[in-house]
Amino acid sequence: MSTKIKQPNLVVGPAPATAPTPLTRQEMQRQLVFQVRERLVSDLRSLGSLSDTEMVQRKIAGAFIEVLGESGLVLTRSEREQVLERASAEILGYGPLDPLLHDDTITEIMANGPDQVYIERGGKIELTPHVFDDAAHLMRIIERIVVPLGRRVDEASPMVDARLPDGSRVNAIIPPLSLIGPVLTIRKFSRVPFGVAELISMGTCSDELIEFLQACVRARLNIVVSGGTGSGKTTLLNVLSSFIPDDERIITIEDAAELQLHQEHLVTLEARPANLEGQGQITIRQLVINALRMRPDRIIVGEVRGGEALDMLQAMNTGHDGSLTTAHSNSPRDTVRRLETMVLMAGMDLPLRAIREQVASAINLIVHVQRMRDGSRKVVEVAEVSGMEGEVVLLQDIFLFRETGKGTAVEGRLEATGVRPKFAERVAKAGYELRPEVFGYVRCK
């Protein structure tokens, strides 16, 4: 005996319509920014050049004035003047990372991919409500600061480092080498580069130690500013290079042009990444040995990272005194191994106890900056590197950041050690005479 199933009843039709989400006020200013970019996007292209700000402007408001229009939106004084100027930013500048370029407090902007930007702010970091709408816009506003460099950023050449206009530091990171989308890292720069008088407001330096670097520069003595990510070494060595006297000529060599120098006799040089076939690079290697035929009086590396440290040491101990450089490390002692291992990567098979005395011989001073738990950025030891003894590279601390609170904020000061360098008599003979109170003395009356 057959058993019959029973079918269920089957509804033959249409699905029932959804109702679609209504958009947010913002989903909607963003849609209209988007649409005022398309439609302006052949006019642009037609022109050539957005120079004329002032015109490109009046496009822009015109276009969004017929956007709004048929979209029959309405919108508040406010909100219009909003959408307007991400329109403004989306064409002329660089989209949702236009006003954090233009606070002065925001120090550092994180983009990790188009949903997440963060920033630093007072030494730290926090989500900003700013986004980008895709991974395509974030990669147009990537290739907008790249591309009048010269450079490119692409599946075969997935990082750049870049330079905006003002000085600022850019480094971007795409797919596939990041598994989060594009990431923009932008360290800014300060409209007006800090000088001494910021530094010591700051607590980053002393009264005492500025008058020593002051003299110490001016001598023509061999600096490196050591210091990790973030701690100021370039502003640091900013700093140091304004005390170089405007009759003298100086090279600058780096990766993205970043020191801002105000002397007249001034070269400025960048290294250049290979192009699309691979070909082209300029080390700053390079540009350190075609520097020495440039009848320099002073060389500024911007950071020395690879072999090129070989060829500044040996710059340093063939005249060309008064080199002025920058390094990543943790202490000054670090910096001495630092300056060992990137000599070994220049690939001259050189005995160890070689490079310890280039070392000895052409560094005169390390200054170390460091940046403190509570975001502050300090100088935390000043060393004199005064020779050799056996194998080991000899440091006399002349500087030393004490700390006296125990809180969240730092509170101490950069006290003189009491030692007076080898190099004083040096300095006094180039006309610098450093008073004893420099130095922790008490002069006897």
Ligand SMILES: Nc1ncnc2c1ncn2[C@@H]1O[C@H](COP(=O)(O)OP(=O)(O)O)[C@@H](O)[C@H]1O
The other form holds:
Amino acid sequence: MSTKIKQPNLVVGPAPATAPTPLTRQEMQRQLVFQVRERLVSDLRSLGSLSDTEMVQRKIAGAFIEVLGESGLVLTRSEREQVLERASAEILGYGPLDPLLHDDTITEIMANGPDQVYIERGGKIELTPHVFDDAAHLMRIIERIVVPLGRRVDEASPMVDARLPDGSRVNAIIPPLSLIGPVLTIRKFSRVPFGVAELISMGTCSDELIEFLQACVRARLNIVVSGGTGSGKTTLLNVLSSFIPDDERIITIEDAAELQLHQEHLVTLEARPANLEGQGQITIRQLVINALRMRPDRIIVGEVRGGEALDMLQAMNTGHDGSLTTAHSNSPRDTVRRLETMVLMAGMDLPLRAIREQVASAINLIVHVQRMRDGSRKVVEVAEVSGMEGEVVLLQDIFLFRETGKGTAVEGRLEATGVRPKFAERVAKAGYELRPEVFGYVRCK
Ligand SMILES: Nc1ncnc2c1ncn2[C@@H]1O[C@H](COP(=O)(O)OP(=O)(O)O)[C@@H](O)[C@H]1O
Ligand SMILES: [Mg+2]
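Could I see the form predicted together with the ligand next, after the form predicted alone?
Up next: the whole complex, starting with the chain shown before.
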């Protein structure tokens, strides 16, 4: 068998002006991939959808055998596998990005034009050997990401935000805005969010707090997780949601799907921004209203920011209890104030007292998380919304974080205030006894 690589018979692109120079093996593979794709273009177009991946894989393998036979090339077994893999990635996936997307140690992918693909791994940026054939190739991959989402990217709209099916956030910006060709940035979605064990080992929650929160979720209390940006609200909401029993119908509503729940009966909804013409927006608020017609046992709203707060409060007050959400705030007291403001944003012109009554009767518990000066996240306050006194919404602290150290690393613990929440009886009736130890001295590493 000759080891010399023969030229492929098929000529790709414009014919070279001079005699062809021998191709490197890498270029050879690239051409094979290209030819497999070309051969399948019309076939696949007639299919309409690539959802039957097995069938498409078979077609790819068939086309590859044909192309390889016609080219007269001899490839090693591993080269054959590589070409086949790359052809599948081209046709079914995101081309050269596929292996990077599958590598869980990579947190960010940045293509600066077709010839430079950087990644971030462990906080460090590295240049990869992965490249695109040319700018048109990179554009094709960008389009494959954004077109199924009803977005487009072209000279008229050269910037776009999108998301991959796994939740990774994508931004693309192309010429004429970018002077180095299409630029694609992918922030990969972390596949495994923190769970109970991590929250405890990182000192965010104590065992007792988890036991308490689990009982509260199961007993269908309405809970708001509050905190600043990046304080770990969504992460904690995800953990709280995981306590919902399997036999309940859960509807999640988010701006960008971040929650990762494992219950079987789960409907995930995502709001949609307006398109470039300013149309087609679907707000969180519309989704909340729609969710009420979907027979939910639980409604989980990723974050309340505006008028949807009113619809959520109304839902909580009309039998849809056990709802969970997060809100941006500086303390549980501030959370109540912000909820009032958000309700006003619904534009219903309600008197303040009526709004406060809604808040007081809807929300049972506010769990406040904070990003501490040493970077750790801690639950620093857990307050019951215990009712109204005059015009004021009453808050009763059940747990408070008390700092013991003075160093840069935050030391201290979440302590029970000794107050037994009013809802303790309700929780007990639902069959989740809150052990007295939980309200005793609560440890937090
Ligand atoms: N309990 C925690 N301990 C340490 N880091 C955390 C914790 N919770 C979240 N993080 C990290 O903080 C960042 C923001 O978390 P997220 O839950 O999205 O915050 P928020 O919703 O408040 O903006 C993420 O990178 C996440 O990995
Ligand atoms: Mg969040």
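Residue numbers count along the first chain shown, from 1. Here the rigid core means the biggest group of C-alpha atoms that line up within 1.5 Å when the two forms are laid on top of each other. Just so we're clear, the structure is a prediction, and the values are computed from it rather than from any experiment.
Fitting the two forms on the rigid core leaves the C-alpha of Arg77 displaced by at least 2 angstroms between the two forms. The Cα position of Lys406 differs by less than 2 Å between the two forms after fitting on the rigid core.
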